[in-house]
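What follows is one chain in structure tokens, specifically the form predicted on its own.
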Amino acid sequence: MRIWDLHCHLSGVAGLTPEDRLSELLRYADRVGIERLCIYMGMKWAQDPTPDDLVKQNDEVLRALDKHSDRAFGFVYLSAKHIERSLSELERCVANGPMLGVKLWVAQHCNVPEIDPIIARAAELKAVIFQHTWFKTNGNYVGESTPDDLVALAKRFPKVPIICGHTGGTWELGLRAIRDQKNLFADLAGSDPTWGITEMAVRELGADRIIYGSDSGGRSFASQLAKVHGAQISEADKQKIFCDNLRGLMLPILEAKGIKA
């Protein structure tokens, strides 16, 4: 099968450099045969960045994939809590650089007008948006997502395709809270291998609507795939899970940048 993954980052793994780091990351995937990585994010991150540091964070990526532009894809790192200095990231990275898509991490809810436009400017250029979700039963921190969050932004731009980023964490909860709103994708990543979580994303979204992604350095590859290589599902619905979904997101971008993948 074709398999990406969604989501990686060059933190929690061995090298002094991003480049080393995405090598590092690309000589584990090819022991289990991923094709394509999507990264963002850099070596060393805060909850809730300064300007600054989203153009040093992204900046680091840009390295990585300079040297691996044939194996890796980039996600540009915003931040909704700083809309000027994000919308010039977006420009930079995105539209006027080599990246695909958009990650929004923890710093601010997703649910707040601010970030609409990140979103509509992300839209127009055909960029993949990721969003860190996450239900904690210890409470979230300060500025996280929840689903419910993204379910809010979502309908707001209803024609948008958007990733919930871990499902939740919970994933119970999250596949339910996402299950409506049919512009919103599931990401895999990121919680225990724990047995059950394919089959439920399937029953609730439909195999369309799910995308494996493993969270590595976090996580491990292995542990992630396993997910979906053990679910008992048809083998067509792992391949769409695996790689075409993401794909189907990726190519109006792909396309516009005239890359082939």
Contents of the next structure:
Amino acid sequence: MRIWDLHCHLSGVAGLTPEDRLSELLRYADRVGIERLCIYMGMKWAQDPTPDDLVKQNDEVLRALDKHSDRAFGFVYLSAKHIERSLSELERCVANGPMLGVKLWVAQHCNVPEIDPIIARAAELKAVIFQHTWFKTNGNYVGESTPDDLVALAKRFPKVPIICGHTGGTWELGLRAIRDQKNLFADLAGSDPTWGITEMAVRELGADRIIYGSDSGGRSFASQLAKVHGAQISEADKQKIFCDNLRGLMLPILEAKGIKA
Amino acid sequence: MNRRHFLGHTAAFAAAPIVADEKQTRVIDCNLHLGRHPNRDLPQVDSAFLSKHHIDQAWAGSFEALLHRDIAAVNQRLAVACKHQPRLRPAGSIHLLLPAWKDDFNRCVDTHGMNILRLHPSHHGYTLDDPSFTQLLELASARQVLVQIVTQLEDQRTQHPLTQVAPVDLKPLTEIMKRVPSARVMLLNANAAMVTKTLQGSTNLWLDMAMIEGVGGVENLLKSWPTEKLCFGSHAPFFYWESSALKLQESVLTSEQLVAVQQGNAQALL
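Moving from the form predicted on its own, what structure would you give for the form predicted in complex with its partner chain?
Up next: the whole complex, starting with the chain shown before.
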């Protein structure tokens, strides 16, 4: 089984430098058979980063990628609260740099119109777009998007694939929310390995719209791999979820950058 | 690194055995559940389930104990279910706020022959500094019964809005256990933060690993928690069983540590 991990971070893992932390992630990834890691955000996070925070965190990812470009892909961390700097970071890190995707977190709800230039430019660059989402029973952060917010965004860009981070966490709700918006993909990462997530995702979305990720280092690779290894689905569907779907989304930008993977 | 190089130089192929190899080390799973969950349709833990996962012995509680008030009947059904499947060892539940809970204790121990009991303080609405908890520990200690405390069942962020419960506050536990030094307690579903904040240095206290998270989580826990006090627990079928199995593969553990966690520590406990 070929495994790419959509969702990894440089936090929650030992190491004094970004490259050391990525080395550490890879050491454990090797033990559970993961071939490639997508990494985003730096060593110290901010829920509402300043423009300079964004640059600093992206610099840390670039530094880590510099050492491990054969095993890791980078996504540039952007914020809809800082459009000008986000667009310049997109140029620096993706158009003119080695990164292949965009990460949007919790600073601003993703349904706001201000975000549109980021999505439009990312789509031009063929970058993979990842938006964090949660439906938290005990309440979201102020700027934290729900899958419903993401559906509103996705309707404005119906031809642009966008990944629904965490599938909303409360996946029984998240899967229903995104089901009819066909350009949305479900990220399995970062929630407890509660039985049934993958089975319901395959049933409701089809295996072609589901992507394995871990949310390591805060999460183990193990608990998140179990969602696919332990699911009562076909081996062919597992392969799609573990690698093929993500690789399919990345191929246009990989080819554009001349990267073989 | 190309893909061939990756496969040749990593433990990639080792990923499969822990979830599929017929020769895999067998385990004692200290944290399984039977019965119907209140709001999820989960797979049955039956003979096929145990065989598929190479489970030699499973300590099984009942999901029905969470909300049912006729807990004697819950324990009765659990005892019957486990009689039909010798690899299952029943962990009856005691609800310390029910009238005459000591009768349930006696029925579990004397009538059903249980030597593991399971508590759900959050679902049942009490804290560990409730005097009845100390009384329960005293009774259990006198009868050499292991007490399992379910510290949490589910991430608060994903709980059903009508059944929201917080994790158990473990702060009082160390002092209470000093008052009942011969009591043996196992915490189910504790995470590393709960343990390192409040329980370092506690004796006669064991953990299962179902909610030990983070990259290399088990390995990291064992830097500050004694290996002999950690047991394999899956929290299945609520969690995919493979989660705990793969954690043992992800972490760098000695063969002695692996055997202890998978079987030896639980065997020694009973």
